[in-house]
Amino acid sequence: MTRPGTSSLAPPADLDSAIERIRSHGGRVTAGKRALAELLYAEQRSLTADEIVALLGDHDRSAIYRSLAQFEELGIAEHLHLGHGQAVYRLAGLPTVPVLCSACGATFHINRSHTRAFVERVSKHTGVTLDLTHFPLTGTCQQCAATIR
């Protein structure tokens, strides 16, 4: 099982800040890294590694994986698991929490602020602080629930 990125850095505010972060931590900003960062900032949605490779076209798959790992370490990107499929990657620090229908696989996003009371209640009763990024909240969407009844 993969682990969420261990970066304690706040997510960069924009593409230029992300590029500067790569440089300031000793990394080279290659054409592939720049293209990946531009894609993540342009899309601002979760993408599988296969989707990223397809969207970036002529960039090396293994270099993309290495760049994604570096971006996680630098707090630029994060990966999460939506059900039993591939991990997906997105910009770190997005204000949303993924919610997955475990029946049809549809993904929804709710504002993180709407989960605060729930996170606090779980922490109060268990001492566990929830990470609502690495794994989504799961359940059954209204459409699937209607067909199950």
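These figures come from a predicted structure and were not determined experimentally. Under this definition, the rigid core comprises the largest set of C-alpha atoms superposing within 1.5 Å between the forms. Numbering follows the first chain given and starts at 1. Compared with the form predicted together with the DNA:
After superposition on the rigid core, displacement of the C-alpha of C141 between the two forms amounts to 2 Å or more.
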The other form holds:
2 protein chains.
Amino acid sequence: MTRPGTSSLAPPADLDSAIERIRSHGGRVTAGKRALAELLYAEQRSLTADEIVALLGDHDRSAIYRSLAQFEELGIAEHLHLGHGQAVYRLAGLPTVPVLCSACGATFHINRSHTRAFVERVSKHTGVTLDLTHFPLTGTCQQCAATIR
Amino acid sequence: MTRPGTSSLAPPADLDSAIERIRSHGGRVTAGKRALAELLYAEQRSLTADEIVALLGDHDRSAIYRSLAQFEELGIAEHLHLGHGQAVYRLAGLPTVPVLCSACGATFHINRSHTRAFVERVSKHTGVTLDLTHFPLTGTCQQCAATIR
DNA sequence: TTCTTTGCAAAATGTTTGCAGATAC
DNA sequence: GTATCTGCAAACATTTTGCAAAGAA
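Could you present the same protein in the form predicted together with the DNA, rather than the form predicted on its own shown above?
Full assembly next; the chain just shown is listed first.
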């Protein structure tokens, strides 16, 4: 299975370290991979494969998927599944937890600080170490909550 | 978009109420739907479409998907996405939150009581009303945590 | 009888794979 | 020079859709 969080490497500090990491692990730094890495560092947010294709312009999808897979192995990027449809990709180790609004479909982020006590409680009571960054949480955003009732 | 938690109906108390709900909303109670509902009530857990097909025996997949969709509209069932690949389906309103172990791939459940304070905190600070039952959380189970290090 | 549902086949969606030529190192 | 990468086409896995026949109320 393709598992999130498979890489044991710490997220690289910046774009240059990421590029260097590709090379030092036997990968070739191609124009496509460099553009992809630059995009992820520039955006600092979750992007669907479609968005990546659109933002990169003339690039092959399968090459992008392969580059993203390599980035994940190298601890540079990670992907999340938003449920129905597409996954999203982003830099590894961002300090936020993605939340999908089940009413309007928008994705937003809450700071990881909110999750700490919860993660500790679950760990203490159940032995399970949660990692809330690999799948989005689901909820209703403020606007939608207001609209619905 | 196919949204989780779309139904505003409370989960039916038992199988008979579920059956009655189908009928009272203009649905026909067929042998297939009855078998599916019985299965969900008997198992009280998340099942993949494959498992459902296997457990029900000779049933058409598209009919099962359509029945599950109807059950969701009626507030009888809900589905979750475990990421790569298949979704899982289960009765609506179960008092547990699914957790996917990112190391071994197993799905288990933690009691909803653990999530209450967290949900309140996020609501207060961000305005977002989390619903943690519609997507699994991700983490590492006790065995895997022990094995890995 | 009427409207819903089934079963089958085909489409749709998002991702993965095989392979030959191009490219980084 | 050689192993990795790209681009293309085809495969894949899961879910959805169209339609005619079957079935529930």
